[in-house]
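Here's a solo chain for you in structure tokens, the form predicted alone.
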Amino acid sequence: MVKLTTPSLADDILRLKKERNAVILAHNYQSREIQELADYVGDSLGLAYKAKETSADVIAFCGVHFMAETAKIVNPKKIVVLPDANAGCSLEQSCPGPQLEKFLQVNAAKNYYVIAYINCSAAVKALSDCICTSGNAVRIVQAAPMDRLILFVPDQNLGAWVMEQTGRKMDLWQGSCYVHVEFTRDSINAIKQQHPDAKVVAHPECTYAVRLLADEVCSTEKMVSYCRDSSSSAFIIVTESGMLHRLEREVPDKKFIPGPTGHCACADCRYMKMNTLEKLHDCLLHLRPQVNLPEDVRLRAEKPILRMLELSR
């Protein structure tokens, strides 16, 4: 791995980006250094749009593996690289494709309409009727056929929140994000006592007990507009710590306090933080590790993603 000082490393990444005709996409949970170099920083829905619309030859996806897979699904002719191939996701791991396929076969009589949260593998997307993100999940569920029972995979907390918002009964896959379930009622109450005037803004992947304490439950993208438009000057942000970097950059006149988990002052996703500037540099230099998919899987996974994008416009 190339070792350069930070200023020259950033300059070299920008040089390589230009040479490769690459675009750098970064999720809101990436480190500050990566966010500041990226062409676009956003949530899963925003990144899905950018991945679909880019004219670049190379997509350097600073996120986790399922996100880079999504970019490849909608950009089959482009090179998609991920700084660290081992950057996975606990939600993705909670719902393996073969396990879901077997479940659907065993329960074929239920004729499930499968809505998959985008935090899943290409194999799971290929078994789904429509994809959703935390930002559009309510809309996607509302648009689902009324004569079919929904199976919502893999996040049970997001699914439960969507049921609360829509009143639509769904069967929920028992998966969760290990970061968001570490937030507890007691830890949030403790930080509220220190900052009594701060609004609590929580991601819907949090548990019901935490969501009950929130002034606003929303996607990471909605967090930006909510905090910007709110009359409050301070916010307790109950999601992965990387989100604070974007909030501080885009809403600089307000204070953002990391939501504490049950055992630490903030929540870092170990998978998101596997990506570094050094790894981003090397993936642009060597164009690896690349994300590739069998074409039959890609084609089946593309349909529910395109359906999601169409319904979300």
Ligand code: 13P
Contents of the next structure:
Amino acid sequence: MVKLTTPSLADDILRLKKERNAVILAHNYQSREIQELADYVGDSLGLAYKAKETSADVIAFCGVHFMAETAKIVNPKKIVVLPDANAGCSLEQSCPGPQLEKFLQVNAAKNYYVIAYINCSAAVKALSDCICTSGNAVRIVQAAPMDRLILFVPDQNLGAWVMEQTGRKMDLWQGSCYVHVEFTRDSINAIKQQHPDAKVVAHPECTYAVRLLADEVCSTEKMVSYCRDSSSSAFIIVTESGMLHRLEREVPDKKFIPGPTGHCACADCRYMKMNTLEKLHDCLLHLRPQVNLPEDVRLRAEKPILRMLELSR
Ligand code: 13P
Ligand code: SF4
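Swap state to the form predicted in complex with the ligand from the form predicted alone:
Time for the whole complex; same chain goes first.
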């Protein structure tokens, strides 16, 4: 494997990690350098479990803010730092807590059972009955009380895909991921023409038109096992570009196609890519920026997350 990390910086990070008794958790969309240094690399669900279970004193969370916030919610005694506090998420931004609260008040007669995709703020989680990730959304929706109408927030595309999978009708918040809605049928078809034997693997945040072209629609973690277990040797990966590092590392004998220039099937999330090795170093050194939240909000947000973790075991 080619080692891209500057040795002294990587060594400094590992030294600080030891001094701080820290664990480095990284999402599959992080840069190759960060993935190589992390103790664990995974999807939102795997990261939530790891954050809850860790005995380290410090969690250095290389992902976006809502992921680090989730770590703090499920393991509040730990110091949770993230390399860049501005690493947000367009899905989180599409559903502000006060707006959801107002919506639920106005629609109180519907007595919604609220399922929130984990890509949302603690305020939104605190208003929800259960949280889900892309990896367990189908299971969580299937487990929802049959006599309640589900409001699924904030991702309309994941919500629509879950409706297709379960046959369960839900009202959908109209949010979306700015990265995944950029992929188009034409761009995927152009790549398919060049690689006719490759399987198309897409994240459920993609639009219906793109999902229709996919051989597999799944979470980032499932992408690893799907590609490993498939009899195919080449895959067009329709999600954020960081996923390619994880796949190339875990399934080195297969080919992962990000798409030719101009027809890119793998794009950067500008929020995920705000994290750098330098910022990871600094957050471990200064223990800043930290994620903290009011205890009443944390307690209300924790409940639906724990429900999800129990239902996903
Ligand atoms: P996963 O939980 O599938 O990794 O998805 C997280 C995400 O932010 C996708 O854009
Ligand atoms: Fe949010 Fe989309 Fe980035 Fe995932 S890829 S963190 S959903 S903006």
